[in-house]
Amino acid sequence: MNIGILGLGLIGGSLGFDLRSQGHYVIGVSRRSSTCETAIAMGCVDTAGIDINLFKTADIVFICTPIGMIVPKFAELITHLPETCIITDVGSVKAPVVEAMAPHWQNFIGGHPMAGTADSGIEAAQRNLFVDRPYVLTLTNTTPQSVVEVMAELVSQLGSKLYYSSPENHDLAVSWISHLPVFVSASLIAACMGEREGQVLELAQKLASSGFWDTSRVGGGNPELGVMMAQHNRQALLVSLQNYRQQLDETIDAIEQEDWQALEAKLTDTQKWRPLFVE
């Protein structure tokens, strides 16, 4: 297949690596010529440029821009594509994207490969990024079955675990396990930096190891992505943040009141529940 990738960053470049390895011809488009040159040199794409008209022969196009640019780029993209071309995106918020795009392109399907690193840009792209990671396709009652089948085959080629969901359920689910952790993690880092005694802060920074690394990783990621999560999945994120605040308040109350039995019960529950989310 001729596969177009609009946006050559971590996700777009990594998709290019793996789709090329499956024998597909990959066409990249980015706003910077230097990014296109790097993508070609790295082997992420077969050809690349800044002209969106490069996609005129594409069978499918992945929109891999930041969330806020997906819909504007889609509006530009559809003026250059044949009606048979499949369009999908990789945004971590689906309901507003699907609502804005599906009515204007019959062969559109929302998608979300749940993989990434704290790094960004084409230089961060890597092979096999999506292996054994979830890839969600968000279907509506107008999504053509033929489009679903094509995407399912490509997801299989990436080695991902395929899931189907409505756009709305997807956004509610990721608010809990993807978007909330970003802001909890960021708040942890900010709280630590609030230590006013310089020697204590310096010692804490030197002593930080795997536990802190695990819990702070996503809070130290791309700020632009975090802001867009909040902007585009605002209501679901607020619900999850408010619930988290309630849980934190209950923990504070238990410690203040020296209710060690209640605290142990909470920690016993969380120990039991964590395997439900993490294999």
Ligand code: NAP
Given for the second form:
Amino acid sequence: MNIGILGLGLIGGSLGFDLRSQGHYVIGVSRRSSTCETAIAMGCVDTAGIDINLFKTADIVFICTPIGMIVPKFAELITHLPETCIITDVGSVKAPVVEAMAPHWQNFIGGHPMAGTADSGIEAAQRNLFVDRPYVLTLTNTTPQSVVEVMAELVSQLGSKLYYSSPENHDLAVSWISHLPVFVSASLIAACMGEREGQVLELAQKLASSGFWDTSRVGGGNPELGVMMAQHNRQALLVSLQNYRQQLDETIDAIEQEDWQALEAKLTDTQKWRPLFVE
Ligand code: NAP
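The form predicted on its own done, now the form predicted in complex with the ligand:
Next comes the full complex, and the chain you just saw is listed first.
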């Protein structure tokens, strides 16, 4: 297939690598010429440039820009593409994006490849980023079956685990397991930096090891992405954060009251529940 990628960054570049390795012809379009040149040199794309007309021969276009640019770029894209072209996006939030785009393009399907790193930009693109990771396709009443089939085949070629969901359920679910963790992890880092005793802070930074690495990773990522999550999945994120604050309050109460039984019961539950989320 001729596959277009709009927005050559971590996700767009990584998709380019893997789709090329499956024999597809990958056309990249990005904002900056320098990014396009880097993408060609890295081997993420067969050709690239800043002109959206490069997509005129594309069978499918993946919109991989930052979330806030997905809908404006879609509006521009549909004035240049033939009706047969499939459009999909990779945005981490789905309901507002799908609501804005699906009514305007028959062959549209929202998607979310759930893989990433702490880095961003074309230099961060890597091969096999999506292998064994979830890829959610968000269906609506109007999503054509033929489009679902094409996307399902591409997702399988990426080596991802395919899931289907409504856009709304996707956003609620990712709020719990993807967006809430970013803000929990960021708050952890910020709380540690609140240590006023310089020598203690310095020692803590030297002693930080695997536990801190695991729990701080997503809070130390791309700030732009975190702000986008909060802006675009605001309602679901607020519910998750309020629930989390309640959990913290319960933990503080138990420790203040030296209620070790309650604390142990909670930690026994969480030990039992963790495998329900991660193997
Ligand atoms: P990124 O590394 O910052 O890449 C985004 C790229 O989009 C930039 O490199 C930029 O290229 C390009 N771009 C920005 N504005 C543009 C415009 N107006 N026109 C054309 N290209 C433009 O971000 P990312 O992490 O790949 O995220 C991209 C999308 O993937 C987001 O919608 C995000 O929600 C979704 N996503 C991210 C992750 C993750 O963990 N990072 C995971 C799943 C999904 P230039 O260098 O040319 O400016």
